[in-house]
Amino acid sequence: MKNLLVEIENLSVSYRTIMGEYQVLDKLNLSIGAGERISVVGESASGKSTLGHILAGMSPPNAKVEGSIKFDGDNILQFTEKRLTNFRGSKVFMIFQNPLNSLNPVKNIWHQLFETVRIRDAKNSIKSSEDDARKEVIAVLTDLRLPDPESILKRYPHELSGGQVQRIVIAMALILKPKLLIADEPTTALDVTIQAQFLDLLKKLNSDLGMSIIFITHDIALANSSSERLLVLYGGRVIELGQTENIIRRPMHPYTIGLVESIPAGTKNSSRLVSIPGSPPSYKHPLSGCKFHPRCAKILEKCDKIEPGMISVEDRQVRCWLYE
């Protein structure tokens, strides 16, 4: 492990709703170390989403949450929300599947990242120049290779294409330079071409910046290409936890196995691709045991009465009673 700067305990997420109360992370606990890349899969309702949220110090008003979070050492479940408002930005940064949604549709380009030099600024009690501002954007957006970065900065939001919209919210993260970004489906929008070269970005901000990135996707396969170890979730629970080529080339949980078993082999002569029956667990009837036995093949007799705890194997951790 890099020095640790994330360390998360125990942590539990249940949302309050008028049908009752849905817990949507279950005990969790994960370290992320200085400069490491870490990808989170799992189907939709998995809880990655929420993991990520709840990091960023952006927990819904609905939410409860139990367990702990220390970043840097301090336990961000503790800040007040002036503190959560330092600490977004400045040292955690996060990009959502739809980046038009970060960004103020009635300002042009350069008054939304001038204001982000300007917050920059005054986090650390300094103040830039308009001028200095401004040679500073451009250079950002010409390392990110937009073309013609002067234009860029008087258009409008809707005015650009969605690889250039992504690029303007990793511009952001250049300016604020957080140590942890944190990425929730930032690809889905973006054709083959465009999501290879955002992946490409991301790696250069954690190779050159030394900045902890923490992917969240549904795709094992962009997983695969963009972090070094890999966190499966599963209704809520983490059921395998190791380094990602491993994990791909040798998955050891049934549901894992099915993941990556559904990768395209991109030859026209590969097999059938493998789906997994059945449909998540509903948080409205939480399961006995372990919460996928009901799709698994590989079931045992105790699986759908006792749930297995997270079980050290080799080079990893699986959460299965296969490995007891």
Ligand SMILES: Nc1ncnc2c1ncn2[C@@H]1O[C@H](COP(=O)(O)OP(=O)(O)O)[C@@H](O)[C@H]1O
Second form
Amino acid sequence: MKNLLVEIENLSVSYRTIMGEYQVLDKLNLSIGAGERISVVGESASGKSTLGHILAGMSPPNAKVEGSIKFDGDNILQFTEKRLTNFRGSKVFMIFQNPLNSLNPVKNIWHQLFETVRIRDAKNSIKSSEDDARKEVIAVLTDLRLPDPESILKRYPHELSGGQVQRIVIAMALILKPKLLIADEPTTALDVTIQAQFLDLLKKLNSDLGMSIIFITHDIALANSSSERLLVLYGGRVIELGQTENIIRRPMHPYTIGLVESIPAGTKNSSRLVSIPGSPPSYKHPLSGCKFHPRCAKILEKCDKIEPGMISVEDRQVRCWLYE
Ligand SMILES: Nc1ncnc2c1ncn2[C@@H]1O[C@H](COP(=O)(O)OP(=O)(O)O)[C@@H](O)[C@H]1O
Ligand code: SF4
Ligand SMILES: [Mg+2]
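The form predicted in complex with this ligand is what I need now, so please give it after the form predicted on its own.
Now the complete complex, all chains and molecules, led by this one.
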């Protein structure tokens, strides 16, 4: 492990709803090294975005959060609202599935990037002049190969393409230089070529600035090209965790095996949804035993009665009785 940046211990999250309270993350443990790239993969509703939001200090108001998340040694779950606001602007930055959610629809791009420079300056107790800020912003946009940056700055978010909006969001990250960037399905709205360019940009942020990156995706093929380590979520539980390359080469958990088998041969990037027979588990009617048992072809006698914990096997951890 490189220098430790984040240490998540026993993170559990439940949502309070009018239908009752249900748990969507269960005792999740994960350490993130400074400069590390980790992918979080799982089907829809497995809890990926919940993990991203909580880590980014954006806990939904109806969430009950337990455990601890130490960021640079401080537990962000105990931060006051003021400290959280500062944390969000300085240490962590989140890119959403719909990039437009990261931008303000009624302000032009210059306005928003200038504001970003101001936020960065405030935390460093400096104040760039408007001229200097403009020069910096244009340099960043040029570096991101956005043609005609002057004209882009005058436009509003809805006047840009999906790929351009994602680059503006990346520009914000380049200006803020957070220690951790969380990208939640950031390429879903992009076509395949732009998708590849975007993933290259994320890697550049990682290699040039040493930013740690959490890449959230439902597509294990994208995870493969984006990260050193892979965390597989199923029904709010980590079910496999290890080096991405090792897991893709030799998945162990029956669910991960299904995910890897669904990557079409010879395809590096796919944007399909994974399809494993059966449906994801329901949070409203939790199952006893292993949450994957109704869909598992390798089910053992005890699987529907007792839930396995994480088991250390060779180069990774797996939640499955087959490896006891
Ligand atoms: N604020 C919320 N209140 C109630 N339920 C929520 C809330 N946010 C997400 N959920 C539910 O929690 C589960 C996990 O959601 P999410 O973390 O968005 O999963 P994913 O990103 O893997 O699709 C889903 O069933 C979703 O409908
Ligand atoms: S614990 Fe049992 S049901 Fe669950 S994945 Fe392993 S073999 Fe299948
Ligand atoms: Mg999501």
